[in-house]
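Shown here is one chain on its own, the form predicted alone, set out as structure tokens.
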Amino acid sequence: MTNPFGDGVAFIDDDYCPVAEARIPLLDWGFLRSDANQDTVTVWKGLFFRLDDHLDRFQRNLDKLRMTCPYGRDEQREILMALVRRLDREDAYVQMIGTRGRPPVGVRDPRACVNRYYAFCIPYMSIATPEARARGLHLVVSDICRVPPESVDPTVKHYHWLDFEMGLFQAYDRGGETVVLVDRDGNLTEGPGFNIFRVRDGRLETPAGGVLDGMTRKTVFELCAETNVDCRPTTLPAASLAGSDEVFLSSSAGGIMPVTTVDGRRVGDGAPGPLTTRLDKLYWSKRAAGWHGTPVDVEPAAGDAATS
């Protein structure tokens, strides 16, 4: 029998649906005012990766947008492996969401509002193709600057991503594949899902500030630490990338990845540098192995709504 979620299952209004039917609200202030927050964690070979670390995440973030999920940390901790379940693959790609929800018609007071919660699975996806993982990344840095931290907390995972957009559209008019933002100074920021790392006399080091403490971030900072790498987060001038030994992402969506050419011009000796093929292949084995990992549980938790 065809699994009817294997393309993916969403979590709306306490039951589970394919992901190509799920719907929100369109008065959901999350929908229209981006008034939302996120957080994806990743499942490979039937491991949650740091998954208490994510919830931890999320309920920082709602914290910081004062909002408040109707389902407790156990609650959610079942949805996201009742979604796993259905979706019934080793490897997935997970995403629980906060929205501000709507008021009553007529008051636009956001205290007024009645929080939601959202969730969904679909099979792991990664930023890179495995073709542009083995030869690396075309990398752009546009000129666009990302939202100020003054304006929106970037350490909130929230859905303001016009600016990524428009980077996006410049990075691929001028043969790229992917983008980099820049803040006010010209300091590099971040990409749209990714952190970015540059290698330079074997110090790596990464943006400190208007960026994503992002979670494949901080496991490269722990890697760093067990292989006596020396990685700092710093401010990093858009330019300096110019004179980097190799240049990678990290991203739930694929881990580690390299670039090899920025804005056309070849990092190193244009493929994937020795660090990061390390790196890379040391989280993924470290993965494999069951490292900061939870199982997926395998029987459903008591409350669990049977699949339909």
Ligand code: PLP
Contents of the next structure:
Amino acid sequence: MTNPFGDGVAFIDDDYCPVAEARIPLLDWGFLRSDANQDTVTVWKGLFFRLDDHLDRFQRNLDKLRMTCPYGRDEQREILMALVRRLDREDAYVQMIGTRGRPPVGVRDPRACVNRYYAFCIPYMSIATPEARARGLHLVVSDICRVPPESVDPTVKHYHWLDFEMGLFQAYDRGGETVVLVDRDGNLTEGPGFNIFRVRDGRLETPAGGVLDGMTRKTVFELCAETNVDCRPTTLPAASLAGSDEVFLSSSAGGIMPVTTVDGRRVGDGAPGPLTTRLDKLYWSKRAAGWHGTPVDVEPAAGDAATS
Ligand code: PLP
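Given the form predicted alone above, what does the protein look like in the form predicted in complex with pyridoxal-5'-phosphate (PLP)?
Once more the chain from above appears, this time first in line as the rest of the complex follows.
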């Protein structure tokens, strides 16, 4: 029998449903006002990666937005486990979402809203197709500014993505396949779902501020510390990519992904660079070996109402 949850599973209103049937209330401010916070954690070979770090970041960001989650941390953890159990795959992409919810009819005060929690799980997906990952991505540097940190805190994993979406169209028009945005001073920030790194003379650099503190970015810092690679957050003018030996993207959706052209020009010799390839291999082999891993519980926790 085919698994009704095989294409994805959602958790809404204390219940699980196939992701294609999942519906959110139209009047939830998460939708009407992008008043939401999300976190995305992945499962690889049956292991969640940095699950507690993701739960911590999710809670930190809810606190920043003055939202509360109707489920406690253990309940959230169990919901995520239950989603992956239902999907029944070794590899998965799991997103938890907190929204402002709805106020009483006619009220415009966010304090009157009842905050909501949603989550879903789909088969693992990556920013880069296997083919693009093998040859390296074609990146475009957009002149669109990322929403400034003074307006929206970039360390909140929010859905203010119109700048990214328009940047993607710009990238496609210019023959690229993904995009990185700049800040108001023309320095690099991040792209739709990833942080960016460059390699120059054996040293890694990545934008220090105005970006999400990506979990994969943090993981790259750890891998560099372990392998004695110099890696530092700094200010990177957009033009700095042109003189780089290697460029890569980091994301839960794909890990460490090489970029081999920037604005149509080759990076280095036009092939994924040696340091990028080494870090990419190390990342996946350490994950497969259980590094920062939490196994998906086979059985639901007894007496947990959220898992019925
Ligand atoms: N920057 C933005 C804007 C993102 O949306 C994401 C992930 O979705 C990232 C960076 C990478 O973060 P992580 O490594 O936690 O997936």
